[in-house]
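The chain below stands alone, shown as structure tokens; this is the form predicted alone.
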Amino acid sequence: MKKRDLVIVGGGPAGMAAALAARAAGVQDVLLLERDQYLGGILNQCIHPGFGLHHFKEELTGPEYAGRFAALVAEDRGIEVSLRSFVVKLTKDKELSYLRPGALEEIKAGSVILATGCRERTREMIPIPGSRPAGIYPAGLAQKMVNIEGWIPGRAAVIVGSGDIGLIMARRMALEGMAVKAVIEIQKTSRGLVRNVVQCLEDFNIPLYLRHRVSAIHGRDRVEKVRVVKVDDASVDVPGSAFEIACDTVLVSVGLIPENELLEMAGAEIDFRTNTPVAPGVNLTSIPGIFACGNASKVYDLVDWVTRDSELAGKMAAEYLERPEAADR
């Protein structure tokens, strides 16, 4: 079995984050582990501007923020990438096995940074009652449609849940010709930050509907329309107020679940509500000498504050690493 000194799962924002920071602090040999063709995680796909404002001090798209991450992490010869490269087991013992193409590999690592993100919520975790068409996508999803492959998901599109990618993905389906019907929000306030309201529903006329929910989606082969209702404080239906909006396209924007099944399978301790680890401060998990940073540790709503606390990560892995009895207090 290999052995490395730091083992870093995950090559978007946090990942390279930590991996530059653990690097600083003095780690000479770091193992950066992405289980996708390229470095950047999300980012490569949120092709809008908004990145940076914090940490470089000017706008920036996803794709530029992770690129200048990126070309940082080629620059450093100490930080070894291994893309397409998926871990599939981590024990106690910092013991990780991940697949390569072409090769299973076993190694030993003397400290980890789990820096894994987020996955999304479904239609199914809602629930949304209804018939089960074609035409019903996680909002992320349809950001990598048609960002990255270049698909349009539908012609007339109706949004649920007021999350941020969902309106996000309200303001590029328009751009792109598509009808934008309406945002539906259970909620009395968005949950989205204030200027992507503004800049992404108001600036294009879009609809925002605060306190109502999608009561059915109705279609057989391809949606064809939803049910929407208003409800009270309690989140009860209010008779009497439900109408229908035409659409062939519904886009689930609800929130994240961190993807810590790796910490899960480790032993660690999870906050199984909120799928992060029960741990005393920020990045620590359970386990001594294992880590989790960016969205595995929380859901951020800046990349900015993701790469602040990653670095902090790499350098509390690089503590760890030169003096695991003073870390594990």
The other form holds:
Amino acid sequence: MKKRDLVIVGGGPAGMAAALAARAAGVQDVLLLERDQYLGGILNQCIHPGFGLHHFKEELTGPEYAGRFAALVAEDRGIEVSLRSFVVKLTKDKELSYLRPGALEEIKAGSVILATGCRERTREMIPIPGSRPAGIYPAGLAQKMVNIEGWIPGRAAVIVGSGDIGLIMARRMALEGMAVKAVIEIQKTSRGLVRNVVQCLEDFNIPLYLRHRVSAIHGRDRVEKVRVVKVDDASVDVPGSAFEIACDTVLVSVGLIPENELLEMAGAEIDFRTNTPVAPGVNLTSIPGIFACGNASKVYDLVDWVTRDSELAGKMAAEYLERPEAADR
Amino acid sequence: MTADVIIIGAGVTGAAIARELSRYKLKILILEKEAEAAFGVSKSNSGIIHAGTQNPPSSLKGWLCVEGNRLIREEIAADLGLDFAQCGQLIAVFDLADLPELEIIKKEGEELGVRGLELVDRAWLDLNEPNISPGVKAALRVPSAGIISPYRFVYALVENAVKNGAELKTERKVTGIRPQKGGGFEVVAGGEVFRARFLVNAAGLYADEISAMAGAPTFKITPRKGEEYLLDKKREHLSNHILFPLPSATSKGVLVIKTADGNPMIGPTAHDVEDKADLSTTEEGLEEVLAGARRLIPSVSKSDIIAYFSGLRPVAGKDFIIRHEDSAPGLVNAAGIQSPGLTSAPAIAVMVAGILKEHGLGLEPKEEFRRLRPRPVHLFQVPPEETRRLIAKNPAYGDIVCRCELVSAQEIRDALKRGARTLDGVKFRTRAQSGRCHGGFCTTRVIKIMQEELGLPATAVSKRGRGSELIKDERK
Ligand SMILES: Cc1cc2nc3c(=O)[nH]c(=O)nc-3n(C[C@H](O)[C@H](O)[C@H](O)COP(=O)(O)OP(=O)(O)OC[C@H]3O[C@@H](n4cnc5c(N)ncnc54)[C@H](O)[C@@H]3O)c2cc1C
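For comparison with the form predicted alone, kindly provide the form predicted together with its partner chain.
And the full complex, kicking off with our chain again.
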């Protein structure tokens, strides 16, 4: 089994920042594994501005922000990037297996940083009853379809939940000529950033229904309409308040879940309510030498803070590699 | 086009009949209205290969179930490379006063030929079902029951039938049937006319309409809805058997089911509905299923649910209707195939072949009937050495598309080569998009592979056929 000093799983902003910081702290050999065909993670599909105000003190788009880190990673000869590489196994002894086109690789790492990001909560987790036609998308999938592939998912949309991706997609779809009929949020306030509510909804006259929920999705082959009900402060339906909105598209933006299945496989302690590692401090896990950073460790609302904390993760891994006994005690 | 036998419907019933008839020197045509096989009732059910218990000893479905179960266990699962697991079933009682009821089920089962039935006590349950409710006092163990992936069962039957010369035509909704003067039928489907001497009606929920079209309006189908809820794979070991409660006067009983893919499932409900296309789930259904499942396993939680669906049982009275219709000579109905239709299909097929023979269809065996079908590759099922061998043979087995269920680009191409035409068809065959993220990450990649392999524009890729396209416009 090949030995590597530091293996970082995930080539988004967290993984790249951790890799660069680890190098700066003296780590000689870094392997950065990314399952997609490019570095950058979710930022690649975030083509709107609003990134980097804190870290770079200027306003960048997602791909620009990611691009700056990717350029530094590419220049660094101590970082080996392996794309389309999917980690299938991690043990507490830091043995990893990963698949890439043409190979199944097995390596033993001195230290591991998991920077695997988040997945979206789905319609099924709420769960919204009704039928299961085409036209229901997690908001992030719709974002990828529109921004990366140039695929317009429908003509008229309703957005369930007011998470930031949903708000940003409301504007994006409006700009693409789709009718965005409503954003439906069960809470008293939006889940997203205030600036997104203003810039993405108010500026486009998209109604935000707070304290409402989508109680059913209807449609045989393709979505035809949703049913909406008002709820009171105890989240109980208000009798007689139900109404329907015709649409062919439903975007679901009801939160993110850190992806920690590898950490779980390694036997680390996980809080199953939030799917985050149970640990005494930032970036740590219950297994010494295995770290988690970025959205895998907790859901961040700004990438700048992901960068800041992930740089720390790189440094922590470097320190661990120097004196593993100190942590193993 | 003229065939010896036209089978209407490519669900499990039609598929099993096609495979059975493909043993003989016959021209067989299957007409299916949907974009793919298995898109009717056969895709949404509990996936249980029932043992045959809890059917009246005199019923047709009782003995067909016992025989279907035997055929699947002893021959078909191995021949067709199916994921069949004989995990066994427990019928639980919550009150020892109900033990005589279990004795009756045991006796009636034995009359039908179900083997190995055994009453087990609380001590046995403590040992073998650690999560079962303390309220369960005893159970009847039914060892020959098992589980299967229902749609993959249908695909395997269809593929094998096609390999043996049968032909499947999809997107051919039968809209007219004209009995011919000298015998036989003309069948209008999707704007084309097909002819055959014999017609087998395996049209599931629509079998009453097909039978009437052919001149035999002899029964009516009422859909009976069943809602089912799948749980996260992390809960795979919730139970070791399929758990049934003893049905009571007020409730038919919600089950805790194991599935071939590892996700436990809870359900189904049973309510008659009007609309044959009403596949919605409801808040009441969810509450009913959760309450029922918790009676058996108290730790089941709403947050374990990762997917749900409902299916409609095609009910025409209490039993299956499998017969030649004398008012429409040449028409054989395989109708009213409610539960346990998935299990019974192979036995129904043998019975239908017999009826056809009785009515004059010559059944001359082929010199070579190719009964085996190689098992498709699923990376999540194979050990690392095998993965390595597969990747060495074809690098694309190392190119992971679906991260939740570990599905490679090559498995998706394999599925398309074996007949998948839609996103659901790919999902049912490979499991891509069926995990925790519900396709959030892999859908675009799957669409692109479908475009490459099938030569489709993105706007023509659909979830399950015409009208369910995912993309309205493409910006270049
Ligand atoms: C909730 C639920 C749970 C169940 N659980 C189990 C179980 O655990 N075990 C078990 O053994 N059984 C179970 N069943 C029963 C089982 O699913 C059915 O008995 C079986 O799938 C019926 O298969 P079929 O081929 O007869 O019907 P279908 O699968 O519906 O096939 C009929 C086909 O005919 C096609 N068709 C209809 N009209 C036309 C037309 N005009 N032209 C062309 N094609 C047409 C349809 O599109 C369809 O593909 C369950 C059923 C339900 C609903």
